[in-house]
Every structure is written in structure tokens, then in C-alpha cells.
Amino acid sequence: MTTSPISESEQRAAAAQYDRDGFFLAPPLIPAELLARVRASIAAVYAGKYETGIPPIGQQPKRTQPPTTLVKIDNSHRSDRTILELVSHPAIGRWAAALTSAKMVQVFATQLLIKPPLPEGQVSVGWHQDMEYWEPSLEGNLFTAWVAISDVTADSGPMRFVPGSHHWGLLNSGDFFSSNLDALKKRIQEKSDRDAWQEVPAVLPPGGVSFHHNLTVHGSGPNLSTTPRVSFAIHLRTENSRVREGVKWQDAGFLNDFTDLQGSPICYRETG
């Protein structure tokens, strides 16, 4: 885990890896005691259980048996303070200032993701661009830091990221909630122009961090281990950033209003 400054050397080749893959794979940012905390927090809210009283988004089943089909869970910050501190922690924040240059950074969304370890084929996200289910509601600078709360090896269903692809523009050929991965490579193809394909695994250990451009491609295949992969989708604004004129908060399903600093907590702000 890291937890000193970020040089302006680190800082110039994570930036410039960023703007050139779409993608970074940041050092363990997460420290093993909040970790801990958390695990506790999401069996939690997994069973229907919610501190702070505020249920995530979205009608939520009664939990009592292992996942047999992957889990997503919208907005659980809202329920669990500990989970709030996780998506929050200002690790996050100042990593994510130095690959985008912002000068605040705020989470407007998170997903909490639980694939569970089942047979090939079976629980995979399609790939997709983030900016495919944002763009009705929001514009400017938004990405997605990913956290690892399990070990995420080679055979848990690692992201996989395609370097590159955020500079092939918005094509609305991708599907988070398919599974025929190979199908949606070749659309994707397609629509791109583009015949190369490279995958690059986010492989990471607890408290490990990824983060990616809102028009990267990304997607996962099965969870193949003995294990479920555990996992947090946060999503972030920078001041560069806004609702799209005429659109509602309330209206976007998956947003949280900015000025709530409970749902939309800034992890990070530029001083001095």
C-alpha cells in the first residue's frame, strides 16, 4: 500500500500512460484495516442490511445464500458509512487528480460487484464504454477508479481493458449485462474500423486500484477460482464536468444529486 505524495515524476508517466492507453493500474492504495471493515460492510448491505437506514439503489432481494449470478449493487455508499470512507478515501482522490489533472474530484455513482466463482461462460460483463449508459445525462470528465476488495487474479474474472480504445469515440456497440463477449468484440470491431484488438488484465491484489476513461472498452470474462471476486465500480466528475442541460438528477437512475455530499463525496479538492 501507498500512502506518500505522489511524485511529479510518478505523476508525468502515469498521466501520460493514461492519455495514451485509457487506462492505469495504480499501486495498493486501500490499507488492510479499512479493507476489513468493509468486507464486514458489504456482507452487510448483501443481506439487506443498511446502517445508515438509506437502501441503495434499486429494489434489492433478501439475501441469505452465495451468489450464483453476479451482483450489483448501486449506490451502497449511501448505506454503510464504512463503505463511504472506502469510495471517498482520499488515495483515491489524489491519484486520480494526477491522471487527469483536475483540480476537485467528486464521486457522483458507485457499484458494489460480486461475481461469484461458477463454471466458464457462465458470468462475464460485456464489453463496454461507460460513457454508453452516461451520456443521456452527463458531459466533460468522468471516469471510473475500480477497487479490489478480493485478491483479483489471472482466473477470477480480471477487467480487461483495451489500450486505446478511448480514442475511437462514443459507439454505443457494448453491453455491461452480456455475456457473449465474442459477439460484442466483433460489433465493437465494427463499428470502430478497427481490426487490431489487444486485452491488457487488470490483475491487482486487495486494496489495489484501477482507473480508466469513460470511452474505454472494458469488460471481464468468468470467475474460474474458488473464490468470488469482490469488487467496487467508482465513478467521478471533475470540475470539468455536468448534468446535460434540461436533465434531472432524480431522472438519471443512477446519479446522486452534487450537492449531497453523502451520495456525491469529494475525495478530492486542490489547495493552496
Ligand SMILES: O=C(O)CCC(=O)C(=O)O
Contents of the next structure:
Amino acid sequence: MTTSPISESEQRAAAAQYDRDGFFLAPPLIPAELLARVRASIAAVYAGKYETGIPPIGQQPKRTQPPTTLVKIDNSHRSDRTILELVSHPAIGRWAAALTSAKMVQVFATQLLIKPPLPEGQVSVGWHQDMEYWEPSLEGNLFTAWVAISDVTADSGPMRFVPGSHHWGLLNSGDFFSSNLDALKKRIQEKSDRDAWQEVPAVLPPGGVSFHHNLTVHGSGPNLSTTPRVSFAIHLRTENSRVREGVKWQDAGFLNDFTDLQGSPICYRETG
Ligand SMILES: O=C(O)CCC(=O)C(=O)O
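What would the structure be for the form predicted in complex with the ligand, given that what you showed me was the form predicted alone?
Starting with the chain above, the whole complex follows.
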């Protein structure tokens, strides 16, 4: 677990890697003590118990059994103070700022993702670019931090990134909700007019964090381990981003109003 400040040379190397590849795997950032509390909060939210009385976005089924499909719970940080503490953790903010040279970093949406261990073909996350989902409402410097709560091993269906794909432009050819990764890969290759395709798995220990650019192509395969893969995707913006003209927050779905600091907490602000 790294709490130490990020040195200038470390920052330069990390930012260069992020610019080149479109993603970066930070050293583990979240203390074990917080992870233990977050796991208890996840169990409560999963069961429909909301500490703040605010439900997550969208219809949540009554859950009394372990999951049999991908669980995606949007904005549970509004429902639970410990989850809010995690997603706005200053260590995530510091690394986010270091990678993007930001003066300010703000959370604008989160997803709790639980991928149960199930055979091939049943639960994957289809190749996509995050911007496909944000482009109607937002523009500018937007990106994602992904925090491993469980041990994300090579066989647990880790996220996989296609390095350099953030230079391919917005392709609008992905689908988070499809498990047909091969068909999506073909569609993305055709649209981007590229045969070359490399995949890098983001294997992370509990508390490990990856960051990816809003145009980086990513997805994940089935969880072939014996335990659920548990994580949070934390969607972030810098001061160099904005709501598109004419967009009203009530029409922006799972995106939180930037002026609502409970829904959109600030996790980094430059001082001095
Ligand atoms: O958890 C995954 O496998 C995919 C998550 C994702 O698409 C994201 O964090 O943007």
C-alpha cells in the first residue's frame, strides 16, 4: 500500500506511459482497513440496505442469494458513506492528477461491479470505449479509475486493455453489456481499420487501482476462478471537462450533477 507522495520522476514516467498506452496500473493505494469496511458496505448495498437512505440509480432487485450474473450497481457511493470514502480517496485523486496534470479531479459516477465465477460465455464485459456512453452529455478530460476489492487474478476475468487504442478516435462500436467479445473485436477492428490487436490484463491485488483514458478499448472475459471478482469503476473528470451545451442533468442518466458534491465528490485539488 502506497501512501507516500509521488516523486517527480515517478509522475513523469507514469504520465508518459498513460499517454502512450491509454492506461496505467498504479501501486496498491487502498489500505486493508478501509477495504475491510468497504466489503461490509458492499454486502449491505447488495442486500438493499442503504446507510444514507438514498438508493443507487436504477431498479435494484431484492438480493438474498449470491449473484448468477454480472452485478452492476450505479452510484452506490450516494447510498453508503464508506463507499463514498473509498471512491473519493485522496490517493486515487493524487494519482489521477499525476497522470493527467490536473489541478482538480472530481468523481462524476461510480459502478460497483461483481462478476461471479461462472463458465465461459456467461458473464463477460464487452469491448467498449467509455466515451461511447458519456459523449452525448460530457466532453473534455474524462477517465476512469478501477479499484480491485477482491484479488483480481489472471483467471478471475480481469479487465483487459488494448494499448494505444485511445488514439483510434471514438468508434461507437463497443457494447459493455455483450458477452460476445470476438464479434465486438471484429467490429472495432473494422471500424478503426486496424488488424493489430494486443490485450494487456490488469491483474491487481486487493486495493490495486488501474486508470484508463475515455477512448481506451477495454473489456473483460469470464471469471474462471472460484470466488467473485469485486471492484469499483470510478469515473473521473478534471477541470478541463464540461457538460455539453444544452444538456440537463435530469436527462444525464447515471451521471451526477458536478455541483452536487455528495454525488460528485472532489478527490484532488491543487494547493499552493
Ligand atoms: O469491470 C470490467 O470488466 C469493465 C469495467 C469498465 O468497463 C470500466 O471500468 O470502464
